[in-house]
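What follows is one chain in structure tokens, specifically the form predicted alone.
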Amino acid sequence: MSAIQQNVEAASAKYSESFTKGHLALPPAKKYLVLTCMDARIDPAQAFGIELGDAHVIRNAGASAVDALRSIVISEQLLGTTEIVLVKHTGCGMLTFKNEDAFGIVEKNLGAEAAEELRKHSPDLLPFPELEKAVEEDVAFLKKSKAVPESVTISGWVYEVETGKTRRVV
């Protein structure tokens, strides 16, 4: 067992000793979801004031609304959420490359078959060159989507990894 797996096991044992939230309902109590990046420097619960059971948290590379649409629809249509808080962040890795850069690295490191498989399943890795513009574009995508009801409240934010502050963009 790796050191990481040992840590998961130990942390789980410690956490479960005092766990008292097993009664929480499946739908999020506050009926909202947060879409943010998978970046390890973001702790959504702490940074955005989310208590266990309050909200769904969807994380992916770059907090992409396009990539998260499946989960957003499930959250809204099957579990009753009515608001989306989209949060991208400063220093995001998605600002640092273009699709062909990433496909080239995959091909170099893993071979042509791996690069083709990635292209087949993810032809656009959804990088973006401008942070605030990407927030605006993702919010616009969600607002225009037929899969997201007009009644859903949608806002876009930027979390500053340098300061821990979150500021509204749209």
Second form
2 protein chains.
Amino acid sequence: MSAIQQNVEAASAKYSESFTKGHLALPPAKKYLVLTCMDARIDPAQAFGIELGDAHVIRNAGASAVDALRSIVISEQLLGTTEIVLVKHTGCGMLTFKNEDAFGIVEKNLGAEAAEELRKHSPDLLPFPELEKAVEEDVAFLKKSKAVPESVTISGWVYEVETGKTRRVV
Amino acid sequence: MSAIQQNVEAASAKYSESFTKGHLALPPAKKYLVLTCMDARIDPAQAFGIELGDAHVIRNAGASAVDALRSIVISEQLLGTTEIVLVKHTGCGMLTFKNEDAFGIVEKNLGAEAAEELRKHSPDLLPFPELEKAVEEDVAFLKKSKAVPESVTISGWVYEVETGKTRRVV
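Rather than the form predicted alone that you just supplied, could I have the structure of the form predicted in complex with a further copy of the same chain?
Let us now look at the entire complex, which starts with that chain.
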């Protein structure tokens, strides 16, 4: 067992010992979802004030709304959420490369077949050159999507990894 | 401003007041990633023992490895992670429907164009009928993927929303 796997087991033993939330229902109690980045420096529950059971939390590289659309529609249409809080962040890795850079790295490290497999799965790796603009564009994408009804409230934010603050953009 | 947006602002003010982690680096310090479900009843940091800055956390509907491949490859090839901890959970919404049910609900609620947009984006919404089997299949998918090198350590787990326990499957 790896050190990381051992850590999961130890944390789980400790967490479950004092666990008292086994009664929570499947649909989020506060009917909202948070979409943010997979970045290691973000703890959504603490930073954005999410109580256990209250909200879906979707995370991917860059907090991409395009990438998250499947999960967002399932959240809303099957589990009743009616509000989206989208949070990108300062210092995001997605600000640091372009598609061709990334595919080039994969091809160099893992070979042409690996790069081709990734290209087929994700022809666009969804990097973005400007943070605030990317928040605006992702909110606009969701507002335009027919699969997200107009009744859904959508806001866009930036989390600052340097200060722990979250500020509204749109 | 909605009550949920007010809650984000209040939580952020409180969190940033005592924030001391502004120095953390972009690449995850412990070089691993956790892939789990967006389910509101999961707090990965607490349940799986993730310290701020240590690991990428990817979350989507069902903890789908197929859906997460873009983020996983970016995590590994651009940000140096070398281990994947994949955690699905009991009581998952993805156990409760089939693709045609979900597309039918979207069409009924939002119209044929919305269902068609979703179908184009995600022809498979990635539900699964059996929990443990789905964990095994997702781990197998990652092990088979050329874009995930053999050197990456992969384990598959189930989190029990009833007990707060995480147990290893594969």
